[in-house]
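In structure tokens, one chain follows: the form predicted on its own.
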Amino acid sequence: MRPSPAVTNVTNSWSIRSTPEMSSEQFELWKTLLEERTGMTLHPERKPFLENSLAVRMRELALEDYDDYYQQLVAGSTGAKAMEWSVLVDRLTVQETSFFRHPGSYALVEEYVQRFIDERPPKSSLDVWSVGCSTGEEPYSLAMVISEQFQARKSSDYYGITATDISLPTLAKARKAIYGSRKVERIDPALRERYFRQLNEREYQVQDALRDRVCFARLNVLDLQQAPIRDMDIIFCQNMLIYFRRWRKRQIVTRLAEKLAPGGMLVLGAGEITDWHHPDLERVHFADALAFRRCR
């Protein structure tokens, strides 16, 4: 089927036109909308990033004006708004991640799992939460660390990982668990052999046995208070707080702390939050890691 002349003209006009410049009023409008719905904030120096991200999506929708797109997001039908907002959030959230991104944090988790196996009764359940899981590298890294310890100690315990993110397209990728060879090559060869299967020259997929340990779900961190998640042994939240204002970071971390079981551990990205304290938590001192343990 050939495109109509109208569609062809719009496409051609976009192909020869640079990204439209966003006025300061438009930037404030979009920045406010993003913060209200996701909690994430954009500083003025991120204006070109916002312009480019919106422009790419507007080309796909044959829209030429930021205000028209804004109205479509806030005034369209409920179902259409939700679907389009999900697509846009996926474009606006940076998804640069990797397996075992912060080795110190995973070393701390490994030590915690060893102690869990030694101190808990047999057939206990280790419950883990990966917050802002993006395309899945983080929860699958956690799963590999835990599986290795359970096998090494012949543990009869069970573990499960809940992995949440605001972006539905991102969660879809995480569930498929298919990664390019460059990402997988960075994993220890022994772990790669045990937990991945090669699909072709360029792609690997996480083995089903490991994928079955991870449950992915959509969650906006602004809704943590209503999230049906509690009594977690490990909450792992890294490379997400950087998007939020200082007061919002503290609010998010405080609500995560409330989701911990007694003795549970909250692992954050080093340097992502400072001067934060909670009456029920104590700092875990471990090299190259920022973590807190619930003591009551």
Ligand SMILES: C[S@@+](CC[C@H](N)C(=O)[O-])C[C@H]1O[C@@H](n2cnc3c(N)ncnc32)[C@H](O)[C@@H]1O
The other form holds:
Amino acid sequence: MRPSPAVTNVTNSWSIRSTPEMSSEQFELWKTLLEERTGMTLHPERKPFLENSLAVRMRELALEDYDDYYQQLVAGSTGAKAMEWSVLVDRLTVQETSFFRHPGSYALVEEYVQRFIDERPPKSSLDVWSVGCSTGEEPYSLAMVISEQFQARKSSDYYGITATDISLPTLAKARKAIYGSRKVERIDPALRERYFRQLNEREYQVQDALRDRVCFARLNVLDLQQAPIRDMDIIFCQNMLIYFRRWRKRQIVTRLAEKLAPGGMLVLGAGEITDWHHPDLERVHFADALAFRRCR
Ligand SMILES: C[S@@+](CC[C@H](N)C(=O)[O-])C[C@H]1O[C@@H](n2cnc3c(N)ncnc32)[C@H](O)[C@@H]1O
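One more: the block was the form predicted on its own; return the form predicted in complex with the named molecule.
So here's everything in the complex, that chain up top.
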């Protein structure tokens, strides 16, 4: 395979550099490291993506060899390796997201919230978790749905959203809550009016009242057992498990199920898991959503 050219900015002058070719042994090493630490599997057709992403980072670090970079990540000092790993994970994970990405799942959340308000005693707390929240569009969409229902029903209940992701740079963007006009202008105008303020021609920011409802934290879903999160009313986990092997998906979904409060609901991406059952959960049939409710 011929090395592919890449454009780099070296001391302010643009130059063409080639991406070093990775041997199949090196690919296996990197693939295993990534899967062990994030759960994400890399199929062989993603090798050019891995080569390019690593090469860009290696140029930034003035490293020329995949093996040297690998050594730095596994054998460097604890703090330095953790920092470098955090940069790399951000480059290798897919952060694609949007507001109200899968409307059927949000319609289901809306129905759940209506029932929560009607059935629970006043001043109850609705606890929601967005797992793999990326740059924040998902938790803020959930916050808008819940806020709308609380206002419409003049509810005295409280709600809070915990939003977690493995990528620190992604979480930093989510906390800022600044989004491009193209993304925000696709939202229903009434919601846009209520929950965003326009900063300039190109950007909007989520209003503080909504931002205050969302608490962002770094969490690798491979470490769910140690996470001090429990008794959630809604766990929303979409478009993350698609990158994981079948056995791992099932293990993670089972651990998420254990974090639900009685009556709580787990909302996954449509079609993201098949043939999965949990003795305490029953399937929720609603439009094209894939969801389960904890019945005991
Ligand atoms: C494609 S985005 C999905 C975002 C959002 N849930 C949605 O549906 O629009 C997948 C997210 O999962 C995160 N992710 C990948 N592996 C993870 C892991 N092991 N633990 C936590 N988050 C992870 C990525 O950083 C990324 O932000």
